[in-house]
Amino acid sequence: MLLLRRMMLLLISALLVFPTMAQDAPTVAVLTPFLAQPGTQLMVEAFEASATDKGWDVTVIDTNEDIAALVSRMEDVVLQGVDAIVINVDPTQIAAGLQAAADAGIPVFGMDSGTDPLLATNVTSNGYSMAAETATYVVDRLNGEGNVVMFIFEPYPPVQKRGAIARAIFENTLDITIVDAITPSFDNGPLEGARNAMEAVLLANPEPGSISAVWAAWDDPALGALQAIEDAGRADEGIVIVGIDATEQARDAIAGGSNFEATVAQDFSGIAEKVVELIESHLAGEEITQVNHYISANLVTAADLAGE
């Protein structure tokens, strides 16, 4: 009897000892409506591999632009009691969702989201720089003088702030006229969206010279336009497209002496590894109180590819 007490009293102080051995690991459900797009790819690929060297369980739901259904599954992942939830998506768009992790407990980080009260932080590129980068680099190159398509996307506020300042530069420039601001459609992929889009506007400004640059608040719409310049028989005009994001395709595009000028390089493994670290700092009780954590971006042209 005497043994046998024993042997509970050790198998009971292994228990208390080690309580985080026998528990799950913390449960991370990674949401959003985008992940067909390359920058966002990259940054949930990114997020799961820190998060998994943690030993931490993902789970990756996409809704394929179905904002309605990404409220749905958050609303599951909430009742299925994750450890932290993470959404790629303009926060004011999934008010309910948010709502429904607040009255759980559960905290909600953006990973290249937008802000909102309900989240515990939001870590991205600073889209007012990166646009500020762009937009100056059109202006420069057109010596201040000339007709400026843009392509933007309002309903998410990473890119809708691009747009914001890069329509702020070009109104502040004189000589600058921007011919149209466009919302590319989505039905087939907004590169193939811009792509009708820029062929629309083409037909209607027939003359050499009249169209002078293609601004895009990321590289998909930048691709679509210079395709649309390409097959037009236009390319030769010397019209400057940038976007933003620098995706393999867009650099093959620069380097490759088209249209295509410049992009910004995103760091979205830097930002998905920053969302894991506040995440963990969270989970272990520290208090997050900045708002937005911003990560570094860099302009790149052909002559930044050139060493590659």
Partner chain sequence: MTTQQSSSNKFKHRQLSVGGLMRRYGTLIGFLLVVAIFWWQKPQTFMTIPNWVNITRQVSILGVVAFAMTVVMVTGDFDLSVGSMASLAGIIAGLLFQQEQSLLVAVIAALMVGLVGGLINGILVSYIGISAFVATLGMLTVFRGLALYMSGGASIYGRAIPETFSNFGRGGFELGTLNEQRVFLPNLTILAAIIFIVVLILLGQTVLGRRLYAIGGNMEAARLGGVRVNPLRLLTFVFSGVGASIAGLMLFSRLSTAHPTQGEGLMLKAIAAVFLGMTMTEEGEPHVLGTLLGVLILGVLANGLTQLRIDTYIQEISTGVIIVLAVALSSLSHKQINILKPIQQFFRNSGSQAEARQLND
Contents of the next structure:
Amino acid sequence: MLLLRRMMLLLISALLVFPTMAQDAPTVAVLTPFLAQPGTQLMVEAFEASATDKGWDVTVIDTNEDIAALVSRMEDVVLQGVDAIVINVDPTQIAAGLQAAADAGIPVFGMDSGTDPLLATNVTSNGYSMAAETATYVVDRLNGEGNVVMFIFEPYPPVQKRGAIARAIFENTLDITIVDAITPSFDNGPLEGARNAMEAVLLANPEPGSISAVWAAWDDPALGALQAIEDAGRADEGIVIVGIDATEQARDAIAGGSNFEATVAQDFSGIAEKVVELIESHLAGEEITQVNHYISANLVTAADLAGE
Amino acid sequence: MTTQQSSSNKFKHRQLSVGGLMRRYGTLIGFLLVVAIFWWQKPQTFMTIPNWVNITRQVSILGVVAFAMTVVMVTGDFDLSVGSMASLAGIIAGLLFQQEQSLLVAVIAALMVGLVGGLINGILVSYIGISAFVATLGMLTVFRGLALYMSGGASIYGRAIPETFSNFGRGGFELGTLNEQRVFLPNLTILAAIIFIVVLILLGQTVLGRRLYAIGGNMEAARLGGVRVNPLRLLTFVFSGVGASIAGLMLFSRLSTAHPTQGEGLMLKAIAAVFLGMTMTEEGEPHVLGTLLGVLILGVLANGLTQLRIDTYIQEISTGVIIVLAVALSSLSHKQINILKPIQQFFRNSGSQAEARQLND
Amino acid sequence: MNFPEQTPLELSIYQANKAYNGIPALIDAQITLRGGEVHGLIGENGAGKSTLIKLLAGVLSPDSMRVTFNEQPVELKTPQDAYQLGLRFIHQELNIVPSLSVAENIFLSHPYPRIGGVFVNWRKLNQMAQDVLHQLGVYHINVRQNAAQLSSGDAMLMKIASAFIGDDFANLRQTGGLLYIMDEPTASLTNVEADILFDVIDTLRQQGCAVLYVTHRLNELFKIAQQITVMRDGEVVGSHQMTDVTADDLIREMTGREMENVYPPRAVEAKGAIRLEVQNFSTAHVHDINFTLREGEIVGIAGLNGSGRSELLQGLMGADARESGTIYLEGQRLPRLSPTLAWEYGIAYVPEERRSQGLILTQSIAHNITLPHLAETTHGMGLLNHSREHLISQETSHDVQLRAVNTHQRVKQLSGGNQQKVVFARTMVKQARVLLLDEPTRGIDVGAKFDIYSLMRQFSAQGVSILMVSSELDELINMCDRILIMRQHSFVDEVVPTGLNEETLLSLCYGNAGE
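Here we have the form predicted alone; I need the corresponding form predicted together with the partner chain.
What follows is the entire complex, opening with the chain shown before.
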């Protein structure tokens, strides 16, 4: 009797599961408005590679900085009945989309996103610790004394965090002054925006040594600042530049022995792989309780790159 | 030598042929074709009530901007500042929410943004005589800068925003249940429909609308025929400004977030929608019904292509190709869709347009 | 292809047929142009003149056509063919680019002279443009000024000049074209400017060139043409030596009906009360205007182009701002007017350029008729009353004898005469008190002219006061009760037309009556 019941159960579950398993592999939609950003690109590519290895069907949707469109596209994939959604955007801005997914019972995973009750979980680097790494590097290099220019970006929480921590560290160091905290214009890309802003700062502070360091919340503005400093012929003043994210361009600049001295490498593929792993276990029916999963990041200097 | 040709017969036939139909109704046929393809490819999800409800909500904000833009374009002008005006309206409302002002105060203040912004645009264009292209391009930058400055570049979201406000953008009017799922007619769709009807009546059934079309048809003849051209042109900009503000509030409500640049994509899409609509009218003049179809085309394309899981960049390319194709097809039918009119006015002293068509013998 | 002067020159077209959408526009038309001869071509609007010219120009392809040049068969399939044969065209439309200089406009469809094949040789360009104007006998136009600043007459002279670039008037058949086709070139010219053109035509004829001259003005043909072809409904109905026919013969042939008089007689004498009184009226374009207008009176304004005639009407309409002066309408002092207010007071206006100032060509007849009267075409609350609009447009278009499919037809599909009738229908929606007419019959055929004159008589009989500006002196003399002479932005004289002839009136316009 018990055997019969078990056999029945197996049959039913086979009927239910098998067709879906055989006909379509799990479908996952990845939504981001920032695919043009190198970090996001790395992460999404790593995710696609890892998910495709598992035989999943992955769709990547980029809305080119348009959040409203992202919500619309999210509604579309919900309606289409994907098995899971991965977002790389501030969850508070897409509450309508998250609600649609929740109503349809589709889990949403944050990939370097943010914390939200409607997210199954979020995998990210610890922004606080990354900013602390580069800010303390600057403080150490200046021996706790000098004028620092900051490049920040408030609208995006993960980056905003970095600025807050770095600011706290600089303010906590008695002899360090923050000359300016600049949000670069995105009109022609943050690199160009930061470059223009830095040129203005250099013009306003013509004395050699009046600028000791540039701290950037990510690599693009650090590269822009580097260009401005080199073009102004002030590369030999020993201005220390640091960024975060360790993009290819940043690595080259650091390896080349320029003023750009350090950056932090987020483990983007690590984040992506963790998301894949979490989705897999969720699909297998496991409960995910942890709100955030942190993947550690490492400081990258010329010495680290010399070995590569 | 004798020249024997039978081109007149050919010409006559072509008027009634498939080609002729394509040119006149090409955009509509194309739209139906696109719908048919999506339906065939996604039989389970595309042609369903929830999906169409979805589409109407997704296009509602763009619709409001495009309907208001139609009014401006009827007189032959443009308003490039609608997108940044929408962002600014959202930011103003958000800041007032943060200062714990009431919902009513915030909404009225946001609407005032469009009213005042539209007034400035209108005065610049109709009284000072700057071309609409230049004036609204300049104001676009001003509004954008204001929105960034006032918000400090940061998004406004979180607990300060009243629940009634964010619920409006997500809620709707319950239509009933379908497959055990409740189906709502979204509030945003209802709001857009109301504005559509207002514009439809305004342009088609009122003296004001008739006068606006007269201005667009021949400004000098309208003026000499007793139409108060300047105040009416100004009014169209106020209309598009208020429309933009409403759209900005809708966007804010839908996202529960006011970002200083979140409305910027609206302007180009709204103009594209109006142009798509213009391809379907006899003389190539803007008509709000056409605009509605234009808005739906853009919405359906985005929705359907996403469902077909076509790369988003390919989506952009195909949307652009469809717009150009539609306008090209209809210009083959010798409609005068004068996309460059405001630009031409910029280069030319206005008023000296000698209509030089040779239609009478 | 150039021929020595002695060579005979003869271009013939036979069996030219052309139909638009199955409706024939040209049926077996034929015409022969000979060197040393000015050949007139007349016919009402829609008679097929323009179609014939477009076939000659190679811009339309005929359903059938045979062309011979000096008895050799030739082709006229493209504009290049026409140019190669030596055909040159002067069209009636003023296709000018206002933002370019006069010289650039003259060179609009010619290659610019260049330095080293790259840079425009402006000095030479201006010099050549000036030369061609001087050859025409035009000395008052500066080739460097913007075309926008030209009066419509000067703009036409500029257009005419562009047909003669690089030509030597002493030896035209070697350097220039052989056959000149002119489509209503005098439509926007004053008599003096027209005389300049007639001198040019005379030169062309003496040089042995052939001229085909299309016009609505018969008296011009008697002045310059030797041969005439009359068209009606797409067919050639007559071809004559100019010396063998009278104007009445030609009109009869053109219209297919007897027309005793082009000008309908006045039915009642206008001796009504003073309707409009204008005192010391000035705008930026007219100075110190004084006149009165009685009920039912038709008063003409004569003057040269640029004398301020049209500008006076615009000022009275409120389209140009009043700087000083007073206007009384039936004894009531009027406030500063705008076109909107003027229409409300019953001052109706038919502007000079019906296409650019009068009509919205892309819209329907009904929409054009009700435009100034929309406020009275509502259900209230600004909502349009479509049935009332339909009724109004039906009635008024019937009253002006408009020939159209229905009132929903687009105005651009109508002939010039019918377009002008739409503008007139607009003035009949509400009983006008004063009617301002600027060149009411410009560019329309004899039949439509008669209809418009009849309308004016009818208005006048109803007590409407009419102020009419016209360059057709004949029309002023035959239609008006009084004629005011305008010179240099002011009134200088007033005459009664009884017994007046055109020459006297013209010399009054020039201000040399006494000499």
